[in-house]
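A single chain, nothing else alongside it, follows as structure tokens in the form predicted alone.
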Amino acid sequence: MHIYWTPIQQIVKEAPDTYTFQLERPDGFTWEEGAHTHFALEGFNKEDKPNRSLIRHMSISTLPREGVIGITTRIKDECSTFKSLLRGMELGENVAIFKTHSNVPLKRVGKNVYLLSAGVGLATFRPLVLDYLANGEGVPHLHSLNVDSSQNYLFENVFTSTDTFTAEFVDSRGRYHETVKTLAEDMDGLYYVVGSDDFLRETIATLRERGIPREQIVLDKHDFQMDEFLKHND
């Protein structure tokens, strides 16, 4: 395993409560669209087992072309000691990405594709959107649903609607199982879901009672992982 050790170019506040750490991109290290990584604090790997507190799975809001690795996060008043720590660091610090990989690289198969998130999961689909603007070869139709309570939305001069690309913001819960009902009316669609454990769960249960098979839902998981999320909708 590599671990890379990269400065903090840049910290962006993208909404209250919310930002994007822009770190300096090493030599050799590159990613798909909808790509996670491990990140870490100084001090993580001291013993000789890691010190998970300083340890977050992230995912990257940025493309290589972009020329950072780009990193959102929320990190509100009262918050984890590791978020605590990210809060008070500054410019040119270093920290630790390793273990980079996708399960949710964009599907250029000739089906619509629907984005379907919460909250500041919307930093997964910013890479996919990107990707999709420059080069719409093999989905006819991208479409990106959002919830977020809090109404400040993220990635807004992205997440605009084109003559292919729509992007959908919501604020409560209900209004986004109504409507994640009404865009899976499209049996033949490919439905990425990214946000908690409990939002997945709904969202699956949302489409499979819609008819939706499971081989057409997309989780930011690995595969032994996914059956946990999708076998109690069988």
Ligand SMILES: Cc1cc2nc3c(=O)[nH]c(=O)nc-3n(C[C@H](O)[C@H](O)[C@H](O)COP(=O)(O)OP(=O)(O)OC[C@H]3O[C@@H](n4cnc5c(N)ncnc54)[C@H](O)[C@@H]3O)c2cc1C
Second form
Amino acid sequence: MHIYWTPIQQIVKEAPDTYTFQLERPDGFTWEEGAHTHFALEGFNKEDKPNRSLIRHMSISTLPREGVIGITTRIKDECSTFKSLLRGMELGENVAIFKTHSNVPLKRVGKNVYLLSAGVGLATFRPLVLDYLANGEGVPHLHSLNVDSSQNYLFENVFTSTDTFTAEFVDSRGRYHETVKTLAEDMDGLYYVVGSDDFLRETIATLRERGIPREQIVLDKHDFQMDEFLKHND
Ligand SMILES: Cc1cc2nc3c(=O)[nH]c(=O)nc-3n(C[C@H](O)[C@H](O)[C@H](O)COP(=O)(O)OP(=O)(O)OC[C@H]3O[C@@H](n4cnc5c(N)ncnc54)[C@H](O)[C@@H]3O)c2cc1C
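Given the form predicted alone, state the structure of the form predicted together with this ligand.
Zooming out: every chain and molecule, the one shown earlier first.
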């Protein structure tokens, strides 16, 4: 396993409490849209065992062609040690990234794709949308539905509707589930879901109730974790 230590180049405030840490892209480091990585802070590997309080899974919210690695996260006043250390970091300081992998690349198989996310989960989908806007091959229509009770919707410059891409934001779980029920009238669509484990369970339940087969539900999970999430709804 290669650990890349790389400096923070820029910190972009996307919304209240929400920041994108733009990291320098190390030579030879690449990734697919939808990738997540292990994002770690100085000292995480000083002892025999890695210090988990200094490591978090994070999606990469940019594409390689943007030239930077974007990590988008919320840091509230009340936060973990990890987030509080991150908030205190300055440009030029190094962070580590390793074990980078995408479970959710855009499937271009002739089916409509629905991207369902909660809050900052939208970060996972930003590169899929950029990739699609550059090349729509194999996906007749792409739709994004994001629920964010703060109403501070992210990446609105990218999530802007076009002829074949539609972006929708709602501010309550109630409206979200009502909208998912309507989207799920497309029995042939692929449904990508990103958010907390509870959000995944609730969304899967809604989709399965509407008769969407589990093979058409795509989660940012390894295969063995997928079974755990999907088996309750069989
Ligand atoms: C594949 C994958 C991809 C992911 N991608 C992303 C991503 O792109 N961006 C992202 O942000 N996360 C992502 N996550 C989740 C991420 O790994 C963290 O679990 C998440 O950001 C929470 O971080 P944290 O544990 O440091 O807690 P925090 O974010 O600090 O806290 C979680 C919640 O608890 C509250 N809280 C924390 N400490 C206190 C306290 N002392 N008192 C009161 N309230 C408190 C906070 O206000 C917050 O509401 C991903 C996870 C996976 C598995």
